[in-house]
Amino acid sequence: MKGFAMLGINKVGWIEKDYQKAGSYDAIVRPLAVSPCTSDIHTVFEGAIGDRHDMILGHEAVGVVVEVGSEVKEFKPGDRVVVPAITPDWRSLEVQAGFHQHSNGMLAGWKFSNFKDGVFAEYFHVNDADMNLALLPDEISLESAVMITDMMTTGFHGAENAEIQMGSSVAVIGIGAVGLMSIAGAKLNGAGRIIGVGSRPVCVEAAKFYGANDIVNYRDGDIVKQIMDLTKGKGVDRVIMAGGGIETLAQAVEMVKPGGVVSNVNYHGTGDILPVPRLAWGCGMAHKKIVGGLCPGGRLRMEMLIDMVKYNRVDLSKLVTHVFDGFENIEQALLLMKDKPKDLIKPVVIIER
């Protein structure tokens, strides 16, 4: 089979590969729709997680069954389905301590394109299947059911890490389309005020419709100095890191308030240290929480979410500003993803409709 890959650092190109098969538990899947990430830009550009040769990328697709283990029982071929970016091993002890995305190991639970061939290819492998697929309904459309396999439920958990309590203020920074998920989990989880942290204006107007009411440039100044005005010198109940670098984590450790929580589901893919400022964070005595966190996968999120859209409490169309037609423009999306034009959110390949 065909697929497109990470030769190495720096490298990437169209390579064949055996055709896989599926376990008792598994399936194979053929994808209908895909979408590139930075995380794949982190992974091959910046070495984020090492050295990578012939592996095959992308975790974010949907398609349709075309094969199954003997022990799959929800599952068929010709189903169409929506493949979570995380599929755990879910017989694990991890899973039963309550961090499925760490099944047998820190990350472990993201596969595709991190230790294991990914999504861009003419067919892809799914471990345990019945717990890491869920049908997808007719009336959502491919584009908007490849934004919930990584971008919706990203932007969630980072929205669900930060604790969001009714009327929390919210600084979101990055406003990508994981913090514009991030903006929308906010929104939905009873924030009041959510200040969104950006420049591009294609992401700005999307910011205001998932609920940001102020905007922060970046390109104007320091963040921080921006929030403290906007706030009063108070600053926010609750920060949600989307993007960013290396200094970020100081910037939101600075504009949290006392008591406040920073969750992160930013791929931080350099540097060594992520810096917290001594005196910002009371010497360490302030009660500003820090937690970073993986996106859920498995079936049951991916349900839930799928739910969540179906039931019109979630637009997803508005990431997608790209659609390319045909397996073989994989390539030119990635390369949109790593160059970020101005009018850029999301591109989407489809490959069969």
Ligand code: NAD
Contents of the next structure:
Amino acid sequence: MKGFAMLGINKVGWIEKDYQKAGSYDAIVRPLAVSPCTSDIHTVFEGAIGDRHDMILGHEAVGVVVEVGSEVKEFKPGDRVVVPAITPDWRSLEVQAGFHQHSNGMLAGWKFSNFKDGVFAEYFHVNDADMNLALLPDEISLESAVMITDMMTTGFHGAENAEIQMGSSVAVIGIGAVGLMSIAGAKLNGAGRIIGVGSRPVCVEAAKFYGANDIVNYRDGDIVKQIMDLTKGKGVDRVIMAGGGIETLAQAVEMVKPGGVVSNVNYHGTGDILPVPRLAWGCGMAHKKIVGGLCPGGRLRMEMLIDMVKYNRVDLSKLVTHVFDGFENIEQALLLMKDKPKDLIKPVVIIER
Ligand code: NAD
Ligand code: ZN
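Now that we've seen the form predicted alone, could you pull up the form predicted in complex with this ligand?
Every component of the complex follows; first up is the chain already shown.
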């Protein structure tokens, strides 16, 4: 089969490869729609998780089941499914500890385009189909469904880890698709004032749609100062990091109040150390909690998020700004994600309606 792959750091291209055979609990899925992720860009063009050779990219897909193993009970060929970016080994100690994202090793629940071939292929393999697939309801478009697999679960996880309380003030740094979903998640969790930090007009407009009350443009100067000015020097109760660079953690620690939470879902692709400012962290005694998390995956998470879309708690359509028709456009969509033109939030490639 054909797939679009990372050939090595900074190198991508089409390759021919066999797909992994389905074991007795697994499924083979043919993608109907896929989307490139900023994480694919970190992985390929920054070499952020090390070198990979001829590894098919992509971890955001909805598809149709073409084959299931003998022990798969809940899915059959022909089922249309949402495939989470994170497909853990559910029989692992980390799952018992409550962190399925790290089943059998740190970040190892993230398999597609990390430890195994991803979804930018004519077919792809899903481990433990009964635990990792979710049925796609007819009411949800392919474009929105593919946003559930990673953008929605990640952005919402940023809000979950931020432990937002009714009325908490929240700053969301980075308002690409993930940050936009963090804004939506913060609003659903009862945030009071929400401040989005970003610059591209298309993202600013979407941030307001999802619930941002104020926008701080990081191109207009120091974001800590801007947020302190907006909050009369008090800072915010919660910060969600969904973008930015090596300096962003320090900024987040500075702008969060004592007792606050800094919740990171950004994939830090460069640098060895993320500095934390000693004084702003109360010399280590400010009760400022720093947490970072990989998005939850698996079937139950997908089913719960699918319900939120199906029952109109959140409208994912605003995330998708570019739609391509045809498998061969995966390459163009990935490069678009790399170049990030001003009018882009997320591209989706429709392979088959
Ligand atoms: P994106 O590039 O569309 O959005 C990030 C935004 O941050 C951009 O709009 C950019 O302009 C902005 N930005 C850059 N520098 C900034 C600064 N100094 N201050 C504020 N904003 C700044 O990316 P995305 O698709 O929304 O993803 C966001 C991050 O989340 C990426 O690093 C991605 O790899 C990561 N991610 C993590 C997970 C996870 O499970 N934790 C899952 C998916 C994506
Ligand atoms: Zn991703």
